[in-house]
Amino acid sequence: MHAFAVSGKGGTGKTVFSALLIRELTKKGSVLAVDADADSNLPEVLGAEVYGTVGHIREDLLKKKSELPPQVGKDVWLEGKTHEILSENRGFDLLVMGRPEGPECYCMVNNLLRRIMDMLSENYAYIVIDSEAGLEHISRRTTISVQDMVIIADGSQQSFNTAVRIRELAQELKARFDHMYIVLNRMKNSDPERAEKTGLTYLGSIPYDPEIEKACYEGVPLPEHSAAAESVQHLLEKMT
């Protein structure tokens, strides 16, 4: 199983990149798509239905843990609930973290998310995690077992600053990524030298794509064929 995580400053296009990466990987093998952003958008761009979230499992667990019969272990119960919320689609399954009830709930939801991913991972050739914008996914240790981290930047200095902070925090937490890449998105002209100054490996760029912008504006699934999708295909070839 090979796992990818996608991160970056909010608004840089990480969810679109995640969706395009998922579609490309389905051509190679089975994929578990994980929307680990509380502000969930991955189902929409993939055109997938959501039947429940990890946040909902947390609420059920808190309500029913004292009611579970002794012969029913929490892991057995968790496995059953996971299959209830897992969205099965053509070539990929989707798991959505959802929005916890409050800031203090993140730890429990992230712990559940890690346990569920560990439980499911052996069933898939690939996992793609659409992480929270910024640094939360690393500081909460939700992507520590990922091989490839891809950070999306849009050319703004703020997006490059976020990329640097993600790299520094990953080093501080001793996150064991095999590779940490940076991808430039929606830029008229790529700027490899500026990207490489972040200390990350420059993977390539994705051009501005009006078809992608139109789909996002209308809130419909991404088109099957686009210039952006073709670019992601080439970037995946570099990674694999």
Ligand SMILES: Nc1ncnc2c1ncn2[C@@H]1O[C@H](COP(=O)(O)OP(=O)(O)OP(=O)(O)O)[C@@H](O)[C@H]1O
Given for the second form:
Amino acid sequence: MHAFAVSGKGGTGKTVFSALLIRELTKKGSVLAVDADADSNLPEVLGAEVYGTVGHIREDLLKKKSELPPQVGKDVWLEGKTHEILSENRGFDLLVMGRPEGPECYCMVNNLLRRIMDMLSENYAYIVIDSEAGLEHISRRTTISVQDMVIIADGSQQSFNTAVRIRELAQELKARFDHMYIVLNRMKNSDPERAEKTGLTYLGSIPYDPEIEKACYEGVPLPEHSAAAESVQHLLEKMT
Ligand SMILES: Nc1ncnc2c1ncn2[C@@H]1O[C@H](COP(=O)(O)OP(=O)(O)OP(=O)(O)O)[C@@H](O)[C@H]1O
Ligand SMILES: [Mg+2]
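Counterpart to the form predicted on its own, namely the form predicted together with this ligand:
Once more the chain from above appears, this time first in line as the rest of the complex follows.
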């Protein structure tokens, strides 16, 4: 199993990149797509149905706590619930984290998401995690046992600053990624030198693509063929 996590500042194109990467990987093997953003929109860009979320499983777990059998039975229960919410699509399955009800922290949903990913990982050749913006997912270690961390930047200084912070935090927490890449997205002129200044490995650029913008504007799945999809195909070749 080879896992990719996609991260970066808000609005830089994490979800678009994740979706295009997922589509490319389905040509090579089975893929588990994970939407680990509480403000979920990976299903939409992939055109996938959602039947439930990890947040829903957690609510069920709290409601039925006293009725559930001891540990062994609990794992079987969790496996059953996971298969109820797993969205099966052509070439990939999709798992959505969702958001927990109520004001409590994400810890429980996050722990549950990790357990489910561990449980499922052996069934797939690839996992792609679309993370939420910022640094939280690194501190919460949703990205545990990920080989390739891909940080998206859109050319703004802010997006480079976020990329640097993610690299520093990963080092601080001794997160063991094989590679930490930076990808420039939606740029009219790519700027590898500035990308490399972040201390990350510059993987390449995805051009501004009006077809991607149009699909997102209309809220429809990304087109099967586009200039952006072609770039992601090349970026994947460089990674593997
Ligand atoms: N290569 C591209 N060409 C043109 N437009 C793009 C491209 N990539 C992304 N966009 C536009 O940027 C918007 C934001 O992209 P996306 O939703 O992937 O960002 P994100 O980083 O996942 O955002 P969030 O932090 O909210 O999760 C999209 O709605 C789309 O309109
Ligand atoms: Mg997103």
